[in-house]
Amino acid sequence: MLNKIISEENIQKAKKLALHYDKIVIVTHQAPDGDALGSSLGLYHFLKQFGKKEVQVIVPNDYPAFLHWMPGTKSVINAEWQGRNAEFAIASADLIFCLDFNTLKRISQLENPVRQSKAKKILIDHHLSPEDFCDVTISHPEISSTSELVFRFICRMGMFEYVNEPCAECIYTGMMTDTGAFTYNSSSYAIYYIISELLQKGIDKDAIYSRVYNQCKEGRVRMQGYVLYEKMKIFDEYKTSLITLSEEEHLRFNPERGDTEGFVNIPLSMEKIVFSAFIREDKGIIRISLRSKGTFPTNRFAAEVYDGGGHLNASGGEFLGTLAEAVRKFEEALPGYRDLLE
């Protein structure tokens, strides 16, 4: 049995309001990563398999290759390329549900219509200080991955039946991808209770890890070898690295959207290394990524040094000027951390 983490409150309001409703819409945040995509691509399946037939998952802009098998995924608004036909779908919308984000800000050139629209939202999300745009908030940052409260809620509704195999094979990528591989804020038992089930769905664990991460083209692999011999730097008096990236450097490797993903916690598997981070140049934005072993708290790294967040191992942020500069507030900021690294 699940622990009762939504308060019943909450799934009553929620529940109301997904039946009640039939133009339903799902956004999430921008640069969809594995539990934007899968939190929200597992409700969809959900919605559709309970008998919701207006339902449409609308994402600002394009996510990475290696997630465009899941199921769904072909039925997607990219807003960066259909930004009519995403606007006019939020604007036609009866309910909307807000996945993965704890801030408007975070969907980019869909804030306004989210904002504006007069339909009742729903948001569901793990990140800390939810802002306050929504009918009801279910926003419980000690849980690993919204795909995980995304299935805690349809549960807590007493509708699991409806869970079908496309659903489980999504809610599974978002809880892994968000774990990295169950590797990091994945010790409660509640992770694998709910793997269990979606096993008993259909699910090819196996599969999905390969899809995700065995499909790699050959220029990922060699950027990956090029940043971890040239561009990573270890500080071994804080038992950390620092890997960066400029834009120039990885346009050498052919790149695709996502191909970085995951390289800031191969230095994690150096025994002397607590905390890691891999700061890289896109199109004009620098973007922070954290991870660590532990108990060094990444989120408050990134809060306080680049107005980011997240969770205890895995934080993240971006920074409105140069990889340089970026990478000297990194290396200021380290001395104070120096206790916590210990």
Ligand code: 5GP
Given for the second form:
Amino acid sequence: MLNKIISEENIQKAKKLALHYDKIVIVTHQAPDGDALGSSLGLYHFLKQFGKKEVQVIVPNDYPAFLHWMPGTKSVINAEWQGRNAEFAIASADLIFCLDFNTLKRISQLENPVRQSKAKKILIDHHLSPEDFCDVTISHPEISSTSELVFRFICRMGMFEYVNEPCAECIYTGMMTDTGAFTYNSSSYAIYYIISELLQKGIDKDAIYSRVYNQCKEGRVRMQGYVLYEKMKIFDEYKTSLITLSEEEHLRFNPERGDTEGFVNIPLSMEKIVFSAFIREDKGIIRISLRSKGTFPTNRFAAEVYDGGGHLNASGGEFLGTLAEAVRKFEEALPGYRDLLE
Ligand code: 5GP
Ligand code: MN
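What would the structure be for the form predicted in complex with ligand 5GP, given that what you showed me was the form predicted on its own?
First the chain shown before, then all remaining chains and molecules of the complex.
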């Protein structure tokens, strides 16, 4: 049996809303990752299978090429390209699920439409400190993926029978990508109990792994070599590494969306490194990705230095300014964290 995490009160309140309403929108955070899309499409397939006809997934912008295979992506509205459709769907919804984000600023241009919508709202998320904007807030930072929470939510409503294979594939993908293919935040037995349930729904977990991780273009692999050989700076004193990549450098490698994903994790494979940062220029915006091993709080660093956030071992943020300025900010901040990096 799966242990109970979500409170009975939240399950009953959310179930009542889910049963009652028909025009349902599911929104997730900007730059959607495997868990954002996995939880959203997992819930989408479940609701369709249950018999809901008008369910719409909306993403603020595009997601990496290695997620395009996921079942249901063709029906997703990308608000960057179909802004009016997105706003119309949100304005006409009577129930909105907010998945894998804790504050409305994480859905960028969809923030105001969602805030102003009169629809009932249900948040399902695993980031710390959720903003209080929903009728039901299912927030569990101790759970490694929102996809796992969606699975738990479905089971606790007594609706496991409506989890079909596409739903199971999406949920598995989110659980896998938010744990680095079950290499961190993945020691709870419940994860493997859930996986066994998903396998019984017919998923091929090895094929999913391959679709996500083994479909890189040549440019990405060469770029990986380049950033590690030429662009990685080690701060031995602080057990820290920093990789930077300018737009011009990125463009040399025939880039596609999401192809720098995972670079930030590689320096952590060195014994001496506990904190790894990747700062890159992306269409004029500076994006910061932070990862750590052990107890170093990347979310504190992200919040204090870049007004970002995230989890203890994986965080991010954006910086308005030049790449050089973002790097200077990083290097100036580092000594302030000396005690935590010993
Ligand atoms: P990534 O490095 O994969 O872009 O982000 C890692 C994690 O950091 C995400 O799962 C998310 O929790 C958090 N994160 C990334 N960017 C931002 C941001 O701009 N603001 C906040 N609050 N969190 C972020
Ligand atoms: Mn997540």
